[in-house]
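In the form predicted on its own, a lone chain appears below as structure tokens.
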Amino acid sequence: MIQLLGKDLRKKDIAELKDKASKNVNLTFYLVYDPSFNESCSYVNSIIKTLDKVGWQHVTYKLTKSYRDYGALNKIRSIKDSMVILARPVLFDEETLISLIDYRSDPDMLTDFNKGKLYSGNLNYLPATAMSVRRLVEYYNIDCKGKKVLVIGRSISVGLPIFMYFQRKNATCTLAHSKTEKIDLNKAIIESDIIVLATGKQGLIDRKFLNNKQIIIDCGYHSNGTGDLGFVPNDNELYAYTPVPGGVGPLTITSLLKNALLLHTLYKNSKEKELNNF
């Protein structure tokens, strides 16, 4: 069974990001979250740890008193030339605060501009975990052209950006959520070739509807330190995996800096007009 690692392509991220800021590229992020979630804080500190790495700047600004805190609210609207990263969950509305963010800053991809780019087929506007499983298998050069893939989660910065991933790489793709009846998801388990974990949820995969052709990516993260799916397979159990952790989760904050490196570059001396037909 072939583990699919995440650590060498970091370690070439993390290369390529010093390269950048050692030669003036310089960032500022701005770090949203809400800390009466432990999530969030380690979230924020696991990114503040690569920026320092990197040698970016970053700011943080929690969330309190819910929607009376208007001033973090107004700042978030008023960032215009520096990264803004939303770290999930929030006790506001989280597609207020989206709402909030300038495309331009938005290395997370999920304003309605940069999700316009994703969904009219630009795979370049994916969010840091899609990003973090295309660069995986794109890395261990996984065929997806005519397999069937199942995504588990429909959230819009994970499941729902994964799906598109795959159905631009012509696989035939089933995307399965909270609603899914029990008996329709172990159908579409024991016919999938890839089985992407995207809920947060342990214990909707039974291994008795595993076999050794497929491959599964795991998402997820949970305080027992395993992932979605919430044990390790066996050596012939699968054709692959992303163990957790060591799989998806050492990309995801490279790919969220590459994410907005990737703005930067795009829109730094650019004009509005030229934004807007881009």
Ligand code: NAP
The other form holds:
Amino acid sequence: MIQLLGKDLRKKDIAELKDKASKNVNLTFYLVYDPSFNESCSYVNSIIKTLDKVGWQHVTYKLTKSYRDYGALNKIRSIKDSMVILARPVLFDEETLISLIDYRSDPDMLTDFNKGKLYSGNLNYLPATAMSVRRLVEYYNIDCKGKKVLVIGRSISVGLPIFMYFQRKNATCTLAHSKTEKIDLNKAIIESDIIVLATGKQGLIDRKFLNNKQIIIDCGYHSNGTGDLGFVPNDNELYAYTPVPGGVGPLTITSLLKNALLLHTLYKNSKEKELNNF
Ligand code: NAP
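Other form of same protein, the form predicted together with this ligand, not the form predicted on its own:
Whole complex next, starting from this chain.
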């Protein structure tokens, strides 16, 4: 059974990003988060560690608990010359926060403009986890054309963009979610060539429905260090899978930084012009 691992790609990413930083491509990241959520704090810490490795700047911005933190809203709205990363979950109105981010400062590809690019078929606009899945699929030469792909989970930042990726690569896709009937989910699990887990829930996959031609891509991450699959497959139980930790996770942050680099490269001149006229 093949393990699909992110670590080699991550090493390459870090080297590439460091090289850019050494050639005067200097980016600053505003990391906006609610410190009352442990998962947001550890996400922000991991981003900081990677940014320090690369040599890019960062500023943290803590959201307060008020229903509408006007300081945060105004701050996010005013950021024009840096990248903005909104660590989730947040306590108040995520949609409002996202709507304030300039699409050129949005490496998570969550603004309407960047989502629109993806939904028009441009696969450069994938949010970080979806981009990590794309990169693993391409690195391991997994052929998607005509394959049956089941994506479980339809969040705007993980499941749905992964679904968009596979359908664009000419797979025949099924999207399951919390309202999918168990009997339909099990049928789709049996029939699928590739199964992507993006729910934050374990116990959805009964291993008796798996076979050794299938690939499982597990985007989940739980505080005990396991993924959404919740068990380690035996040799021969699957054709390939992404272990947790070690599969998708190692690529998430470098994919985010590569997205930032893409936006910077695309829009550098238009931003400079705007800032000069400010
Ligand atoms: P989310 O916003 O909570 O969305 C969860 C999705 O799973 C929803 O679409 C939900 O369906 C669906 N779902 C929940 N229970 C289900 C069930 N019993 N059967 C089928 N579908 C079910 O979570 P998320 O942000 O997408 O994160 C998903 C997973 O990815 C989590 O484990 C998270 O830790 C992980 N994640 C990993 C990374 C990484 O770097 N690897 C990054 C971000 C997230 P409804 O739409 O019907 O509610």
